[in-house]
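First, one chain by itself in structure tokens, the form predicted on its own.
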Amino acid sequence: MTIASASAPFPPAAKRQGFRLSGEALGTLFAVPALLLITALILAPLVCLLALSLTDYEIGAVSIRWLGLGNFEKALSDPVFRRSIGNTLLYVALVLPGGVFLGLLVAVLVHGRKRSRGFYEVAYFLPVTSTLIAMAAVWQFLLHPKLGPINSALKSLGFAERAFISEPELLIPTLAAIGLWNLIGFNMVLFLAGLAAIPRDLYDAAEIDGAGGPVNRFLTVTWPQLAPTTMFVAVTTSITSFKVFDTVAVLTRGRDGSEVLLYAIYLEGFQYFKMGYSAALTVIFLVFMLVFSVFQAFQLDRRVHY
């Protein structure tokens, strides 16, 4: 009787096995809504995008013709699309290093302040909360060749007035400067979080070892400890840079050769109604973004120590 009572609370092996399987089935059931949501919002649109990129579909057309890779061949020989790739790469080349290192510089300067730190955090983060489309009128006034304060300041310093949003050689650098203005505050917040996570003991140990100056402390302690944060900031900044659209659409509308990738896609799809060709350009853009992000993350991860 004692043996039976001792073994009673434990179910047979078959029942325990059945309970484990039912638990797995229950977990799968809980994952089904998330899987359906991913399928509806990500996988299904991607499939539709790939299908459209292989056709000549236009908005309002009554028939669709299968083109295969014709849209992609057209994109490779399209001078507007090739120019938009060059403009986008130039924009990224200006914004990516500037956004990372200026964000780091601002974060280090703000992190060292005591009483006024909150003020500077809000001041630098305000451009992130502003909408570039709403700020376009302000930037048009600031950069006006005759009435803008920027040209007035240049003229007072003895420089010639420049039409920053009209001269082709200044268009992309000007847009990059506006992009940096909008991006530095967000990167500053990320670097401030990384700076707050660095143990104070490391600075004390570095000072004992002879790294007493601020530059030495930054190079021996701060910069290595911020490597994971720098990697994340670099990847997110590059993705944001490749997705530039607002400033081009509002300030230049692609004139004077200022097209970028997303604006070229927008023109083909919603101005010229060539949805098939626009879908092909979107596929090229997504593949390029995926390859670039993976390569960048792989290269940076090799240099990061967690």
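Rigid core here is just the name for the largest C-alpha set that superposes within 1.5 Å across the two forms. Computed from a prediction, not measured in an experiment: that's the story for all the values here. Positions refer to the first chain, counted from 1. First, how it differs from the form predicted together with its partner chain.
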The other form holds:
Amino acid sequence: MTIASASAPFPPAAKRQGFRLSGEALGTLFAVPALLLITALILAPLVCLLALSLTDYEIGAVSIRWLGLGNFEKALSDPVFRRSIGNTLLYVALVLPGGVFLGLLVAVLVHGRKRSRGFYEVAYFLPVTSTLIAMAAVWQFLLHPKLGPINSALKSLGFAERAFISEPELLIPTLAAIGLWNLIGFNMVLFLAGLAAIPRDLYDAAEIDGAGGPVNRFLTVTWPQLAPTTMFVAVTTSITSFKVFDTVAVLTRGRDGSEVLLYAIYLEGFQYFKMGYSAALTVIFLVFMLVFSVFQAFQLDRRVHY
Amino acid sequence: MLFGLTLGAISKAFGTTRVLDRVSLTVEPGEFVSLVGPSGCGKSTLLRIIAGLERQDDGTVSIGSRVVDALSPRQRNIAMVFQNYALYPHMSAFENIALPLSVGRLSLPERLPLLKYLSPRRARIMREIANEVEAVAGQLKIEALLARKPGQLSGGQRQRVALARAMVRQPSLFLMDEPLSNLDAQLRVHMRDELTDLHARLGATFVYVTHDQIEAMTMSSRVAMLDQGRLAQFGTPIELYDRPATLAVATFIGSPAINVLAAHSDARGAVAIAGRASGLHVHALPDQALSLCVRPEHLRLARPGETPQLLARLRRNEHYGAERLLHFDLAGDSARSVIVRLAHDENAALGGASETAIGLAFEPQHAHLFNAEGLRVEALGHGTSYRTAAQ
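Same protein, different form: I have the form predicted on its own, so give me the form predicted together with its partner chain.
Next comes the full complex, this chain leading.
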């Protein structure tokens, strides 16, 4: 009686009409829209890029020739392009550790503030919100060999004045310093979020265990607890610094040996209209990014999640 | 080495909120003392002050005969077990337990990656530490878990690792901040047992914070109940149960909770509940509103011919096997209900009719009276001139 009345609202399963999909087919069906989007927006352009990189296609050219790996051979034997790879790697080598550690340092210091915290957060974050192209004009003035306040400061301290944006050995470090200035605030915010998530109990436990001093506390609790954040910051920072472009475009225009990867791609593709060659350079750029990201994701990820 | 603990008039305020108000108590060496009270009563703050994680505004903390107010938690040589275990998630159970020792015995460079291999004495010290860790792990039966990280351990196993980390330094005082509240009910009962055993085996002084009165009652040698930052009562569990000093203690200790009845004393001090004589007298407090409390096991159905002190209607009858709880709504005041606890074999002539009021009775010597401020009032029983008890 009770069983019959309870099942009454539901029609018997046998009466259901229409065709049925197996779980697998249904799953595929659900995945199709995403698959189409990924194909249209990411995979297809990538294939086009790879195809282009094997040709001598130029914008407006009437004929198009298959070059095979010719573009890549040319690129890797071109001293200017090789210098741009070297410059980019040097830039990343300066900005990646600097951006991570300065971001962490600033975050730890700001985190300890109580009333002044809001002020410091805004102050360090301002460069992130400003447009680097516009701020480059300010940097140009600041770094000017004759008029710039940085050089006057150096001079008053007894150092010789330096031309920061034309002396070849200073070019990339100067650009890296500007890149850091632009980046630290962002990393600080990420680290602050990580710091806020550390349970207070752990600091209490560290203090009871005798690891309550600043150095011990940092090594026992803060740094290990921030490992996932650090991993994320390192990946985003390396991607951002690999893509350095605007400061080069505005401050040096690749003069005096300050070429970087993205600027080289831009010059070949959009100044000289050599789309095929530019596509080959882009592929090289992508390979760098890929190797870097995969290494970070697999190597670090294994050690930072508990 | 056994140490006691003395708190001298500890006060603490956060901003304008006073969380502790002149709390004084003395814990004898080797004692198991529970700090209980409802959430927000200040018990955790008091424990943090004993640990040295928080500074009191006023008063002194002494461990043994030494005033420790100026000492860091480490120097106080206390150990603490936290509610969320507070294990370092990136370290194995072994490393967690070893940390209090390695921090104390190795210099900073000897604990850093790579640099540590430069120290010639490090290997010897690490061997000593490993021996001590394994000895403690053996006592808690977690030797097999030492290589695992906290994320791979169950709640009960984590709690044991946290206990081992506390024990490994052989502290003079164990502080525990609701260590069992994150465990499921069955495991909690089991760990209660183990902690009691551990206390007996170590013979160390335990201060144990809990909001669970059953934990406090079953494990401690003495219980300190805090209420709104004040020490409401400090005594053995049975003292708190049998002679609660305040209404807050009476209602907090005991499960099911004590029955609280609104009572009134007339001009001659005779105490009545809803106009019915209770059999209690308070000559010193004529014409006052009082709270009269009776434990469920002291309330019974009135015998035939007896004048009941309460009239009530039966609402629910819960059978627990060994005992029975009868829930009554008071006649004329249905907002107030009382619980009567009967043994399994006790016969209750309920008559089946829930519409008719049933008479309930209690012996006057089992009732507790509290004045409007919630403080205990001594009463005289009817007829016999006995006092409930002498302090």
